[in-house]
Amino acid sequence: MTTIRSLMTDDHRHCDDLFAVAEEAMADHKTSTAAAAFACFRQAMLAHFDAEEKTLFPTFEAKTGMSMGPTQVMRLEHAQMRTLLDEASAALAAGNADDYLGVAETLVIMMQQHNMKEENILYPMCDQHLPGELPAVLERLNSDLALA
């Protein structure tokens, strides 16, 4: 049976293995492969949080009462992977290796602390908060992240 956790962790894992397209590509100085890489990232990211901000998060504040707990936190970490995300997609486009890997190295640490927080903590959380709920967030859910 499909969980909220085992299919955005799967999600997760799908990006991570978009990000590895994008540092191999610059591990072998082809930025413009890597600029192209990233940016297939850097959509499914942003349909990731999309899914979480406007499916799961609301579904699960609304079934619990918590909107200042676990999805705050997790909507802030968004906030900063975005502008991680604009940052590297700028310096990728101005052709500046070291300014991408800088700020690559540092999204991808934010990236692991956060999806280690969602997929120890608040996955679990929505899996046991939501059963009734449950088939049509994973069919929205499947929706949002099918427009990466």
Given for the second form:
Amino acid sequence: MTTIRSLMTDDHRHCDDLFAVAEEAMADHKTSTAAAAFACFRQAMLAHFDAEEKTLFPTFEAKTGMSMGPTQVMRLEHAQMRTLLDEASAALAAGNADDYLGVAETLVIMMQQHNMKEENILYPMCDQHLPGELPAVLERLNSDLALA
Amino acid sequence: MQALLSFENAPPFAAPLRFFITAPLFALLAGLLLLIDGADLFASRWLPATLAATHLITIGFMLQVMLGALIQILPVVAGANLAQPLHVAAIVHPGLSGGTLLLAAGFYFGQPLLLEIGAGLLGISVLVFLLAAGRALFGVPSTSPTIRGLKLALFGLLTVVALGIVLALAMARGWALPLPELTDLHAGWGLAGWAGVLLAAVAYVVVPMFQLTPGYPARPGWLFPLLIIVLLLLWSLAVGLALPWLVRLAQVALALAGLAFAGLTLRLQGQRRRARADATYRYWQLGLVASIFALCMLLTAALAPKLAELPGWTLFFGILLLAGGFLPFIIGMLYKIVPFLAWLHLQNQGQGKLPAPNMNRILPDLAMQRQMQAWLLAVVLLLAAVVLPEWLARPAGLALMLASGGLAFNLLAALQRYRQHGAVIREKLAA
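How about the form predicted in complex with its partner chain, since we already have the form predicted on its own?
Now the full complex is given, and it begins with the chain already shown.
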């Protein structure tokens, strides 16, 4: 059975894979391949953030009344990661491999610890609090993510 | 739960950092001891200088970094907030550092009083840490293998320190105790029950995080720390009842469990999705391969005890497991934790208005790779020195000093850059 947790966790893995493709191309000094792969990764990440911020978090907040809790922390971390995504794109555009790898390193740790919190805490909470809304939420999340 | 979600509850950088910066100096001191005493250190594991060097590495380096890292990561990975992280650090850090120096001096100069004071100081410092960390951690339900592993590791720490104090008092006061058996048990609790269980609990989180590997399988992940502790209890019982065959049985099982964990980790790392082999990854590879060889030695010696009586066997095993296994894991993780924390704190200082320098700008990969080569050289020379002590003991000591000094230099340089960037950010925000 599809749950919010399984759907969104799968999308995290999908983003990880796209990230890895970009990093591998960079390690092979294929700068233009890396830039294209990174653009895919960035698009997928932004679609994931949007799906959460426009669909999942508001539904969760409306249902539980918790608007300053975990979702707020997740939004803050999204903002930090958006900045890192921009910095990495800029480094790639400037052809600066060292800067790109440094930002990528920071982004990976930021991204993984963020995912860990969502997958282990927030998504299970969503599944628990939103059983009635589940089919509709899943459908909207699916279409949000498909925009990537 | 809020704590788990937020870095706002993470302690100030100064709390863990002091432990990280001091630790390499103890490895440097162990290298100096080797440079001064030379081949004498390799004659037996029971010599005063050898015991001093061993404790400089295990307490001065390993325990130091582990306690500092726990103060940092308990809120993040377990949602366990220490009440006063800076106060805890301010008591534990000097107590641990001073206690290690006194204990090492007690061993080296054969001064019973120094041994007693050193052991007492270490006992108090660890107890303060255990009370603070235990209060935070035992209030959290064990919802993941990591949280359960951390709790069991704290139990391991309590036991190794208690045994250590008994041993120090027995040596200082000449109590009639079976010292060799108790010393092995003390080492077993320290290396498997504390360091090994802690390493596994942390690896469940950081191996997938740093290398983008698949996660550890859940059931073995839950069982491994518990199995280690149960086997150590069995070993302790066997010592209490003076049953050497049961001691060996427990050692065989411990070696097999350790091999399974190391083999699994090696396999997971083989499936990692990151192409780049950075210093942390290389350090983990070194640590895993060295640990596997060391555990094979433990297994062989438990099955054929005559082998362990070969000259140099235990020293070779100890060097392989510590300098080849545990320290590389720890250094590899420091190389991610320190620059990431620096970035995170600078990012917070910039309040979203000013960008923080990326991790490579705080600690460049090239500097880490060079230091790692020095470490590899030190491990090879230390192992070779067991066979050819007259020739290689002093070069090995020099190499250990070089590698430890390189680590200290890298960490201090990162701290320096962190401070410079922090000053620039404050200046710009004030303008």
